[in-house]
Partner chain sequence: MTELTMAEALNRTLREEMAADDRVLLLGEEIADLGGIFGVTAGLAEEFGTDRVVDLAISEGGAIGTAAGLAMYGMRPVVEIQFADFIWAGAEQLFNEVARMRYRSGGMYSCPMVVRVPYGVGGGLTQSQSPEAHFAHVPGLIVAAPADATDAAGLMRAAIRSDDPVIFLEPKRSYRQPAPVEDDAVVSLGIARLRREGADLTLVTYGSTVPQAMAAAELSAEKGIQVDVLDLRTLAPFDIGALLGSIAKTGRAVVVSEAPRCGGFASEIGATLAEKAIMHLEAPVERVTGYDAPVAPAHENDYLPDAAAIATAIERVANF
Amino acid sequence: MGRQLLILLGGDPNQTESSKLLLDDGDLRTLYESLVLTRVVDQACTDLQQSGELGFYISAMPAAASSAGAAIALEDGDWLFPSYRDLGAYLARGGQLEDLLAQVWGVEGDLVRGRQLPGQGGLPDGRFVPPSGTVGASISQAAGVAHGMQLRQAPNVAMAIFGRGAMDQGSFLTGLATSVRHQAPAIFLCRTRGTERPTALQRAAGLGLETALVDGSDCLAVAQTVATARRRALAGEGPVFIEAVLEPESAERDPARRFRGFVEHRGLWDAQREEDFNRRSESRVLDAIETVRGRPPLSSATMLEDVWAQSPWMLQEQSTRLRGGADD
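Output only this chain's structure, taking the form predicted on its own.
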């Protein structure tokens, strides 16, 4: 860990020290496929939003490299608290296209039952906790979950991904301070422009966290940094704060294109695989859109479900009225 900006993907793949990577070939291939699929899904959702079929959608591409890169370095039992731009992490953690689109459209099949803004869905078992509408809330949540796993002696970490705005919230201080107090296995990844003063790293270091600085548009560098932080946290060395710096032109970059030279150099990809995977990805997205587009909207009665283990009389009454079973 350290404060020198880590960059692994340069112009020449031969210059990347492959022998020191903490990801195996399967992870590297999955990371590249997640980036390609993120691009296809993001473009499809953007087109649907611009045509008026979707009422709300925020592009995930500016954060795709840091999102997928961070997620691929986690293990199955780890918890991820993402932001609203982390489509890449959703796909890298095994999210299904139909579940994603059902949530964006607000139709049957939405795993969070219409309780989140479009694009803020989740996955079961903590693999991808639905993003909070309250900026910075995930920081203290991740700190708490990490401490809980620590008490249970579970070999897992909790990671929160957030943006610069979260640094101005009280949860930033309380979450980081709590994780330091208990030396919890937590990882905090903050995406910035690298121009803030004091920097995110300075604030985190002042609270006692180990810190690392990484190029946020370099998916391999992000994955390597998170994997290193995970090992450190599970070794009992405390939480880690990572600042992923996104340059202004990052929004225009395609992180898959930047990564492709490396996976080809490793013998994991080639032109034919690229053509086949792009074709399959586009077909999968179109099929998922057609499947979800015709589903009925969520019933308003679902808002009262999963509130109590045994529903009290007032919720039963309200649920009946919402379903049209009683006169107003």
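Now show me the form predicted in complex with the partner chain, since the one above was the form predicted on its own.
Next up is only this chain, free of partner chains and other molecules.
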């Protein structure tokens, strides 16, 4: 694929257009809207964390462009193991605003039932596996899912997104090496600063993966690269490792800004839409926050559920204790 840094946004939109886009207009518009919505939700949650209403919240920035960009290039049936800043991917993969905020507030409607830190929710069917609290753990799991897809001959890929901190974990080595050994349809996206030595790309290339380097704040370059990797993996050509470089200045709070000129140039967006969508997003987010604020907290009885498929006797006893009764 390429060891030259791929940048599609920021130059002449005509030139960008000439690159063979693998995303259709619907995807491009969804990507733009996901980025705007991500910015609005993230800003609201960050503000509420600073004001003290939310005890904990990890900002989705500066990962949002690479997050939504990667997710939009996936198809139904593809699996995503996200990192802990992947709000953009959550929305781009069809996550609902109220579900997301119910998880952040830890109230009824939280799909992961209060088990994850705020912002670390999940979606079923591989759309968004709730991120692990341990760095890099999902890399070998993604290799396992990809192997399963091979065995089932499913036309799908498994993708893991992680940060540079995961590169020294054992799961990085085994996940990448296992997927190479099976030529499994896996895509690994690592966010870096571009200054690590050895670089992420050097490590992955050394393990035999096809590699690509992209500007991680260029959502289109990320989407295009993931879509290319996806085609390659499905053609049986093996896993792909993508290094998405996040420059320090890319920590800006508007991941959509760079993309707007492109979608406008393609006639998918204009000033009026921008104004309408911004206003609607802000009111949707405020409404959803009001909704989840009004919801009851999660019942403490759920604390002992989903540990095993069926509750064994110890948990049945302990659930009596939890309700204030005697243990036995």
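In this text, all values refer to a predicted model and were calculated from it rather than measured experimentally. What we label the rigid core is the largest C-alpha set whose atoms superpose within 1.5 Å from one form to the other. Numbering follows the first chain given and starts at 1.
A.B. asks: With the core lined up, does the C-alpha of residue 25 move 2 Å or more between the two forms?
C.D. replies: Residue 25 C-alpha, core-superposed: shift of less than 2 Å.
A.B. asks: Would you look up how far the C-alpha of residue 307 moves between the two forms when the rigid core is overlaid, in angstrom?
C.D. replies: Once the two forms are fitted on their core, the shift reads 3.2 Å.
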